[in-house]
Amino acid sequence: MKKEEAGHNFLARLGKTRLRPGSKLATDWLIANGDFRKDKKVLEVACNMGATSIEIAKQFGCQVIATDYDEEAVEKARQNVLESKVEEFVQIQHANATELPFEDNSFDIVICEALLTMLPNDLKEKAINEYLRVLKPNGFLLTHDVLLLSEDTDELLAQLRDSLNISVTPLTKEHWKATFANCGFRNVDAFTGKMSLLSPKGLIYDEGVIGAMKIIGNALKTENRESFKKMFKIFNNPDNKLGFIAICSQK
């Protein structure tokens, strides 16, 4: 891995299209929770490549506006999008999570996978209220972060932040859960479960076996060894008390 390259455009490089802590088995508990229809309009943010949303627009026909603050997501997503053929139903576009460009009470769902673990408490917040903001009343907020199963973690966080090069901040279930309510949201149901995002049961289940394997050659070159090895490591340690939470609470 390169000096400073985050994980997840580390693991990107490698191949992985899903790159979320409970691979498609949280997002599939999302999607399935969110009351969607052909007559919804959605919001994704940090959509990274566009998986989810190209997902929710070929099973539902529904409008996605997806987001992400990277421009080089951006354009993958743009481009998966193209090649899905589902640009009727999706519009891609650069955006701050902290700071939406959308009008109040403009989305009946709000979906938004593995960002709110990467921002400082205060700006997961500021997030959550955004999301309140642009959801209309009675609207689903739909997330998936990494979750802390124990609180004595200070050895286990800076380890994961070496290995990712982030400074990340998950939480336990009692604190993700507290967050969105403290921030005015109700009705707030939780799913949890393994971290599975490099397990290899997890690996097939995202990205099928040809695809687990076309990661793992990518991990084994040289140049990846080292950075694969450490977040193997880390993220597949059963004393390592990490985990991930889907929560789907309501406007």
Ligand SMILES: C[S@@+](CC[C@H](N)C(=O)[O-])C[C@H]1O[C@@H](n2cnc3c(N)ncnc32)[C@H](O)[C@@H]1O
Given for the second form:
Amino acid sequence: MKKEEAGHNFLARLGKTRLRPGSKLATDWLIANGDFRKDKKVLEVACNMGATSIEIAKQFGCQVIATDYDEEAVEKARQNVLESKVEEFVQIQHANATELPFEDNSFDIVICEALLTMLPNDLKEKAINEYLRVLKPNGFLLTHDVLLLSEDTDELLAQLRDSLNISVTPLTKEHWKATFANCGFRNVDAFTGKMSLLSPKGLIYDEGVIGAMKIIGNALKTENRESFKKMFKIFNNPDNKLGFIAICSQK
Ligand SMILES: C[S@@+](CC[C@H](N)C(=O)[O-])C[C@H]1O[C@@H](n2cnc3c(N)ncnc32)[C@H](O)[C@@H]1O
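Alongside the form predicted alone that was just displayed, please also present the structure of the form predicted in complex with the ligand.
Let us now look at the entire complex, which starts with that chain.
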């Protein structure tokens, strides 16, 4: 892994297209709970290469604005939208989750996967308040994040931050739910499960057999091996109290 390269950029470089803790299983739960339809206006925050927005556009034919703070990710997402021939439905835009460049009450659904975990708690609330502001009344917020299964996690968090090269602040189920409720969301419903970002099953489920083999092939290259091993060990250690949490809530 290059010095200072964030974990999600490292995994993207290896060929991973979904950079989230609960794989497509969690994303599919969110999509099933979000009341998606053709006439809905959707905002994706932190879309990275745009996989979820492209999937939503193909499935429902609705209008999606997909945003990310990283210019390179924005460029890659634009290319992917063109390659997937969904440019009529998906517009990619550069934006910061904590200062969204959109009017109040302008979206029916906001979806945000694996960003809030990366933000310290004050910025989590700032982003969630932005999601509340841009959602229409009764609109759905769909999020997907890392779940802590224990309160005693100082050492685990230090290892996670070290392996990912970024500061991460995952929360327990109660803490996640309370964060959304305290920001003003109602009907806060959660779906939780095992961390599957780098599990063999999760890799195949998300990327297919050929995609998973390509990722492992790249991970085993000399320049990537040590960083991948470190990440693989942390994410797949059954003693580590890590999982995923998908949350659906309503304005
Ligand atoms: C772990 S990746 C998840 C990407 C994608 N949602 C997925 O699930 O595959 C986190 C993403 O958050 C983006 N990001 C980081 N800080 C951000 C911010 N303040 N506003 C918007 N996006 C941000 C990163 O560029 C990266 O694409």
